[in-house]
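Just one chain follows, in the form predicted alone, and it is written as structure tokens.
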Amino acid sequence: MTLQGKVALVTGGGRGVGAATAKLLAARGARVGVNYLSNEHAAKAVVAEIIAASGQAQAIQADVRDARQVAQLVAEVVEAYGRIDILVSNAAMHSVLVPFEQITWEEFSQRVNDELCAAFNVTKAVLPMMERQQCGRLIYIASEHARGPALPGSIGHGTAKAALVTFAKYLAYELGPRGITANVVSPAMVETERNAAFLPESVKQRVAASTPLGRVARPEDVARVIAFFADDDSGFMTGTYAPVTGGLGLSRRGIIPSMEGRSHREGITEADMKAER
């Protein structure tokens, strides 16, 4: 896949996923516009390692909640590279896990109200020039936590990712017929610095133990299919919903640690079953 003679933008393109998306973007000849809220040193860093690898990209300050400063990165990364064809609407909100008896309406509808507001700005903004390209590539970073329940006090965090993949899937009914998609890609647990710091290590373990793949993803696992949409092979996918889970879910919690160290003629005995029920 090339993405030459395309303009990124990635909002939250500082560390975890979006750095990961920041470089592999430019590795595959994309200009990227490096969005940071707080931490500049990051996302320079991020930047400076995409120019050493003979890339193109600058790292643009934004809080994307507020509509005007999203305006003004826009704004810039048009004036740098002279277009916007492809949309990473990646910028995390901070959420702690807080259970439904105590969370306050005032903190549950900020949370869903901030994921809202940052992926409805970023995308106004962006879409005066798609459509005057007749083309373009959203993409929005949801969590498998929109699906259902996966930690205890994660009610608003996943609430406001539910309602992304909603956002996402009416923008793609509404925006196809202009030549734009909207996808989400939806990763599992991430080995990330931000998840390190609430997450305790028990908790990864149990996860990646419930994973075919045997281990929780990584940015880059994420990054990669990022790339896909953002690249013509993806040109005729739209509303779609990609799970980046090495296989969390597929099966019922227990019988893939059960299966350790077995033959595939082995199988899963009657007996594994009843410990089951």
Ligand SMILES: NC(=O)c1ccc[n+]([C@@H]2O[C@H](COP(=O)([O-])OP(=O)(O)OC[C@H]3O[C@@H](n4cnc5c(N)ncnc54)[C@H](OP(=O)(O)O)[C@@H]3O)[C@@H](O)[C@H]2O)c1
The other form holds:
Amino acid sequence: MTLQGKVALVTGGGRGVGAATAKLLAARGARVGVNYLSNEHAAKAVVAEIIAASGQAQAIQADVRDARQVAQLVAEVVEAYGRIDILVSNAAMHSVLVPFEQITWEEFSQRVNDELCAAFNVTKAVLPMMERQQCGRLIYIASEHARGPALPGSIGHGTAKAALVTFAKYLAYELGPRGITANVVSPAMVETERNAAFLPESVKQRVAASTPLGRVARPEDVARVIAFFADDDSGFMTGTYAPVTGGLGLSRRGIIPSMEGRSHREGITEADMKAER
Ligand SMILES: NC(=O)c1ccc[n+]([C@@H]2O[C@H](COP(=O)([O-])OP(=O)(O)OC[C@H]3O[C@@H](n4cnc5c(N)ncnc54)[C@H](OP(=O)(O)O)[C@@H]3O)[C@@H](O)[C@H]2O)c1
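Given the form predicted alone above, I would also like to look at the protein as it appears in the form predicted together with the named molecule.
Expanding to the full complex; the earlier chain stays at the top.
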């Protein structure tokens, strides 16, 4: 129970990575504010599961893109539990893929704006409490799209997440002297209900096949890394970027596809290079 006495706010805690995180933080002793946008049923199911396991949690509706609603959200957590030690800025907003040639400036800037506005609002709202406490854990959920293209059409999402990563580094720099850490947890594909509904199974299989650990992440894989950054064990880490990828992206597969599966002792042949040209 390493988080005993701590209070966490998880945005988008009703489903996917956020739900797994809320449950894990609660299982480790934290009291948890489970934020959601519209799916009250899912958020209440998470809370019920936590309470059934003798934890403490509360579902709170708020659109994290709206500063007034976020102020109310944080006030409700503080009213219920007296403090906020851990912020997990996780809410997932846009899922539609649109390539550069088709995306309008309005759609593109909306994606970047929503991602940053959400992180900005919740950080601003929890900061006074964390400053008073002289400690706090800010954890932002990015995506491996932040490091570069992975799926066609993710230019808006990837750019937004890359900005989020830089935002978190500046927070780490500015808030470190006040005992507040800021870290980024960055999953590759996660097996969530939303992905199951939105991506063909063949995409998941292809990602799993390219992943050294042989599968895509489960929400619980990501939640455990988030819990590490919530815990005192990571207290001297700030400004970091933690990929939760099962090793996806380590190998430069595809650079010489004709060599895949062959021993390197056989060397690179002229035929391989011709196959590339
Ligand atoms: N799934 C992946 O493959 C993947 C990969 C890399 C990174 N990520 C990142 O991981 C995080 C979680 O993603 P996920 O796939 O677990 O999400 P998800 O299953 O789609 O759930 C999204 C959650 O965010 C909430 N939400 C959406 N818009 C919101 C808003 N404006 N204000 C408050 N809450 C809002 C939803 O509330 P309702 O339930 O009420 O709608 C829901 O609880 C996101 O930051 C995402 O970008 C996901």
